[in-house]
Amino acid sequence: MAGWAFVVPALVMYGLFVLQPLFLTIQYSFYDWDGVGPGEWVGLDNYVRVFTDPDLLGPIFNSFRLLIFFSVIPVTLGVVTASLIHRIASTRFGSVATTVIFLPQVIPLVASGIIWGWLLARPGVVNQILETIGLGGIARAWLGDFGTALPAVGMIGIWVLLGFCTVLLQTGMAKINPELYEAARLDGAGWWAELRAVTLPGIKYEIGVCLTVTAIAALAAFDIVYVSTGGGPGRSTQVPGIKIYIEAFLQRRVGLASALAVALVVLVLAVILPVQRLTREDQT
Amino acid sequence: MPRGNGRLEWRGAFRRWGALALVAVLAAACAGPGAQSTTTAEPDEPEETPTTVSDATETTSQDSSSSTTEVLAEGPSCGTDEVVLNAYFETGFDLPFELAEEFSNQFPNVTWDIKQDQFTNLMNATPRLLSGDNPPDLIRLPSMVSLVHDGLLKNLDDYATAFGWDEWPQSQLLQNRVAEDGTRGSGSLYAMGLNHSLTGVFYNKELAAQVGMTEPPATVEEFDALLAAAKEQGLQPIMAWNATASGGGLAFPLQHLMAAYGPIEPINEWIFQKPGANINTESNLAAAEHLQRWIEAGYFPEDVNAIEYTDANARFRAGEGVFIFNGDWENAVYDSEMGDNVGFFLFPPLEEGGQVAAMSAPLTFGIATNAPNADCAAFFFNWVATNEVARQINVDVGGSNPGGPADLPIPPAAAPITNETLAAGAEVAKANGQMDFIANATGAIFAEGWTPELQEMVGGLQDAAGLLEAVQAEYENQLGR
């Protein structure tokens, strides 16, 4: 019973801050509520209108481009990252590269953001480097032009999310058996016979984590978009986030606003639950 | 025993605090949403008449009675008690900041507690703030109607008979009047402007002269053939905004337009949402079209949609871009840095001699159902319209006209481009061509409507019909029309 009573602090914050906005969300998306005034019951009005707006179908869709570049991009080059430092992870040069590939997940999402806007403007630092390069016919506004703007909202993504996948992913593989790769190296196998036999088994468990982790960053990204592009240029980068965003504050329609974001997490519980089962079938 | 003790106290404890725990949970979630608020804001509660005197001046002021009356035939005022006014400014505009301190300088009673934010920011908080336990007496206000219809606002009707406001030059009241049915332009009175703004052309000199521009354009095709000149010799003829951050600065220019090709009265009603208002007609498809040709020929910046408000006005400034769109909010900050090389215009007619028009909006400021100093805010309002110190104030550093009595002159300002713009403003009330800006209408269209549509324009992806239609969907989708 004592140790009930050690945990009730933390249960009555996690019912305050995280159980209670959780149910008053859903309990909003059954209203027609304009954030001040009385809400009204309208069921499952607010859903109807979630699966059938073609406007709200744009940004499910972009969500899943992100997931290339929050997921499925930082994880193959975590792996490749990680097992090139793992092998010189004994030698300096090997701390200070995980600490320079780790450090963008230091940084606030929303000073990432505003760094690479400017990085990235028409007068920016990476203009000027392809100018330089002789590459000056390709620059452009990377955020403002319709068919980069998503691509580079995806590549700050994969700056912020490349250390996290790396540090976590080197962490299993510090954990493999050494005398796994002993025996491998003695049977003839190079870096790609490793790393395909004995690292990916390995660290199957790590992958899992950051995919969902990197999953969970793409499909509810908000931070990222709303400070480097605000949604536009028209909605080619408008995310479910951002689109639960203006609906609840700028259009006033908590209820719908609500009934998306309940949407929102049932959708990113679709895409993360099969990766778990995945990653955890036979891990016991 | 003690240990036994412990136990059972500790059991109790977590009992009472998990069954605490689950009441606030549940309690939450049964009651409707709104249903607190509603106690705070009651919209059918009765209106709390200004008291001639303030209370406080009534309980303390035991000296003499003639003084009290006195007080008394002047109106609402902020009394002689300590007054501390809860007021949110939005970021980045001075006026509002300087007209505060001279205030408390001319009556010491009144101190401020000023919070600040960025407008965006403010859009989205007014209507908790305005709705919570500390409502402000004194709040910029991005927008109205939804804040009216939910009972958030003060109606300002009676301060208006006692102050004599409605003795005023009517159009500057206009725009903050709600009607019952939600329409603006007409009804109570519910907010004041601090000042008035303006919008136009402003023109780098140098770079005009260079271009062959001795004197304004009397004509769009004298300001086209001016733009052909500027592209061809090089130069970036339209420095401009677009980007999702600031929102489509390109409404600017595209609302110059439909004012030059045809009548203001359908844009105003557009944007003071009388029912049947369309946007999509005749003279500002023609309109639309014009600016779909400007962006065709390169006037714009190629990055256009990448560009925030204050990067394209800094890259004016530095000498990239023979003319902006803006207004006059930018006086100061211009005159700062290019002194006699800027110059304003109102945007031309499309025949010469035609009807002048330009957007003016006042700078507009609201007071809570509940603020507790109510009397003091609209004794403030009435002080920055008609007071000699602080309508130079407002002019010096906001820009724009301060409005205010008929009667009373405009301080001629120190920068010479804010006497520029108010000679034109002059001109266009005497054309009566006040525009409210069409970004307004409603609390989202602007974001859910112009920005996005004006940046797929720039992009190839949507023409000049297309962009009406578009925008009069999201508009009457937003009404629930």
The other form holds:
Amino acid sequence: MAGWAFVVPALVMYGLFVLQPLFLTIQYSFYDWDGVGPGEWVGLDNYVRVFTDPDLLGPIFNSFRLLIFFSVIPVTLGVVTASLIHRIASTRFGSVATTVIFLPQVIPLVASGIIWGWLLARPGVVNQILETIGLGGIARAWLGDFGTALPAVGMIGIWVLLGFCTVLLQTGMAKINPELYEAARLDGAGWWAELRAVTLPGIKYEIGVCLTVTAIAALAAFDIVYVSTGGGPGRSTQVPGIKIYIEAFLQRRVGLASALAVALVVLVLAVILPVQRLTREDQT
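Please supply the coordinates for the form predicted alone, as a counterpart to the form predicted together with its partner chain shown previously.
Here we give the lone chain, stripped of any partners or molecules.
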């Protein structure tokens, strides 16, 4: 009974602040409601609109494009970077490199968006560097150009998430038996062969965790996009989080926003559950 005294308050708070909002969101998704007056039951109409209206499908497609920048690239670069740092972990440079790479992770996302908004502006540091090295012809307002805005937001995501992936993967590498590396080196294995034969099989669980966290960050992105572009120019960087905010609080279509939110939850689960399943299979 004494144990329940600690568990029950946590369950109550979880139900109040997690489960209740989730169930209310599902309930609202079946109504045409402005958030103030009485709602009108519309059944699955909001869901049909979510998956047929180009204005609502566009943000979903944008979020999947961000998966490349927020998840695939940071995890891939994280494996390579962690492997290189692991080889020099005993040196002073290894500790410094880890600290520098992880630093963006401790900066608030809003601050990161503001900083990169300055750097990528037309008179920003990035364009000044390009002009200095003779590439001024490609300088532009990176976050204000229809063709480069989403990749530019993706670059911010890479900068933020690379440190997290690197440190987590480096921790996984530290648990690998050093004798495996020694045996590989005695067999003449280089860095790439060592990475492929020893490191990757030993950090499959950590890679799964990185893919899960970064995929959720990509599909549920809001802070960085809102601060850096606000979803523009046009709708080129509009993601589900931004669209939900616009529909619920600006257009006052709470039912439609709720349906999009529920669809987003389903999409997140559809992406991360296979990763989790593969991870569990590798652990058993």
